[in-house]
Structures are given as C-alpha cells and as structure tokens.
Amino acid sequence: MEQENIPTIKPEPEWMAQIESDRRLNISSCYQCRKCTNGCPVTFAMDIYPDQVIRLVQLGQRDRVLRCNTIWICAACETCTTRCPNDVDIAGIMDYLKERAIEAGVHVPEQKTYIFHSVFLNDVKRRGRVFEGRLMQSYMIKSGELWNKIKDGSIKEEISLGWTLFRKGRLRILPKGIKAKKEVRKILM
C-alpha cells in the first residue's frame, strides 16, 4: 500500500468558528445524517452534496467549498433548512458562501447564474424596482447568451417568447421607478 497517495487534509476549524460568530450560523451541530441532501431537489446538478458542503466547512476546507458549483446550483428552496434535525440553516450557509466566494475572487463555476443576480441588483439600483424587459436584455448581453443564441439559432425561440409576452400584454414598455431611488441605491452601494 502506498500510504503517500491517500489524500489527507488538515482541518482548520477556525473558519467555522468565524462563520458561526459572523452571521450566527450554526454549523458545528451537523452530525452528517444527510437529511438535507436527501430532500434536495437539485442534487443531480451539484458537484458535491449539501451535507458535504457542511462537512467541508466544519473541516475548514475553504478553498474547496468556495469553488464548488453546489452553492450556485442551490435553488434556495429551503427544504434542507426546514428539515435539518439539528437546526443547521443549510440554505443560509449556501448564501453566506456565495458572498465569500465573490469576495475571495475565486472562479465562479456557474457564471450565468452569478451574472443574472448581478444584473438584477443593478436594475434595482437604477430605479428601486425591477423592470423585467430591461433586466433580460442586460442579462442576455452581459452573459454572452445573446451571441451564443444567435450562433446556434435558438435566438428565434427567445424572440418568439418575447413576442408572445408582448402580444398578451405582459411586457411593460416603460419602467416604473420609485421616488426614494437614492435611499435604495445607498442600500446597494
């Protein structure tokens, strides 16, 4: 047996302690029952499972966790948080980790999801409310989807969807803004 080849990790529990005090998120009481993972609707698209995210945080595997696609694939359905027998707010931890991943500047594996969230908040910053037509335009351009869809021809589907929405009176032409834009902008600074 080649002992050298067994990967070992050096636990760094300080990170968990820091998260627990930073945002009052309980992580240490997870006993790995996997109830979170078993009820999760999108595990099929995740590279590691929700219980593994929690375990890796317990072990202080910061780099591994911040690079996983799981935190971005999470649909925030709150099933895990609801069912955890130990009161671990798994969904809340997923959000916390997304913030830390952006802060650390690591590569986000789900770029399009991240871009969608960003353009959404930019739209709110602009007028205090979201204007769906504009939001979709910005997303299509910033994510590169416009170009991708032109290239593979699927832009036709996109146009027909937009046209149907318009025809059915569901696309506003002009956005609605609020008066307290400045206050909202300050929140999002």
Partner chain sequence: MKVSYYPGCSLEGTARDYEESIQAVCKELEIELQELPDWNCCGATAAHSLNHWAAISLSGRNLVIAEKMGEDVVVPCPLCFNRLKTAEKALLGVDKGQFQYTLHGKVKVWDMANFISQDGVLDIIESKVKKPLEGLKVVCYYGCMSSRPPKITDAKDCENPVSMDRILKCLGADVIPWSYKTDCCGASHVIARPDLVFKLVGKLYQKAAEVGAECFVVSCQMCQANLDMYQDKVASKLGTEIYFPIFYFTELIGLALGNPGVKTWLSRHFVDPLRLLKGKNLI
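For comparison with the form predicted in complex with its partner chain, produce the structure of the form predicted on its own.
Left out here are the partners and the other molecules; the chain alone remains.
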C-alpha cells in the first residue's frame, strides 16, 4: 500500500460527535485493534486501511477521509463490522462517509464505483429493492462499459450468462416490488 504525503489539515474534533449523533454510529469505541483491516478482502486496493479511516475520523481529519479512495473501494461486505469486538459499524461508517463526500462535492476517485452506488440506490428508491436486470443495464450504459464490451466482443459472454440465468429462473424479466416502498424511500431520502 502506497502512502501519500498529505499535509496535516486542521482537525474538526466535533465531526466524530456529529457522525455519532446523525446515524448513531459508534466510532469512539474503536481502540485500533485492526481486526477490521486484517479481515478486509479489499485492503490491497485501498490507499488507507479501514482502521486508519476510523482513526482519522476520531482525529477530526474530515477532508483527508472524504478524499481517500478507501471509502469508495469498500465492498460493504461487513466483514469488518462482524469482526469488531466493540460493535463499531465500519461498513455503515464507510457508507455514511460516501454520502458526506458526495454532499461536499468531493471528486470521487473511483468513478465507476460511484456510478454503481448511484444506480443501485436509485433502483432501491424506485422499487424498494434491486431489479438486477435494470441495475446492470443502467450501470453498463452510465459507466461506458456497454460500449467497451461491444467493441471487444465480450458482450456475447454477458448475453450468454444472462440467458442461462433466465432459463434457470435466476433472472427475472419484470421487476418484483415490495409493499413498503414509501418506508424505504424515507430511509434513503
């Protein structure tokens, strides 16, 4: 992992308290045991480790945290959260930090991850759950991957996989909704 030289930024000690009160996310209980980082399957791609993100939040280093790649690389698999002995919801904190970065207008270093994140949440807002057919279609178009796959011929593999999933009853043609759409929208708004 390559550490970049980032100058120390004026700390915002109230930031951690704000996060904890906004979402009831328990950050102050972290004592840096590193179990989150040691269990994370994607640390190889991160610029700072999950435990370091939490520590920087504790230190009020808002700008540094919101500009790091780690929050966008996080796969939200919740391995970190499960491993935490103090019940710190690291995956939830990463999601919260993504939202704050977007609100702050911070340039997203992992643009395709941001596109997937947006398409996924928009689909959940629309139906109350994800419709995989639309999710992948929207992502492929918005990210430019569709044109890349057409150009290199790999679209045939995608179509073949989709057809196989459909034949086995694993991919629906029409989306299935839920009864509590309004409640889901309230959560995501």
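Rigid core (definition): largest C-alpha set, two forms, superposition within 1.5 Å. As the structure is a prediction and not an experimental result, all values here were calculated from the model. Positions refer to the first chain, counted from 1.
- Looking at I150, Y114, N38, T81, the entry at the hinge of the rigid-part motion between these two forms is Y114, while the rest lie more than 12 positions from any hinge.
- Two rigid parts account for the change between these two forms, and C-alpha superpositions put the rotation of the smaller relative to the larger at 20 degrees.
- Superposing the rigid core and comparing between these two forms gives a CA shift of 2.4 Å at S118.
- Core-superposed comparison between these two forms: L135 shows a Cα shift of 4.9 Å.
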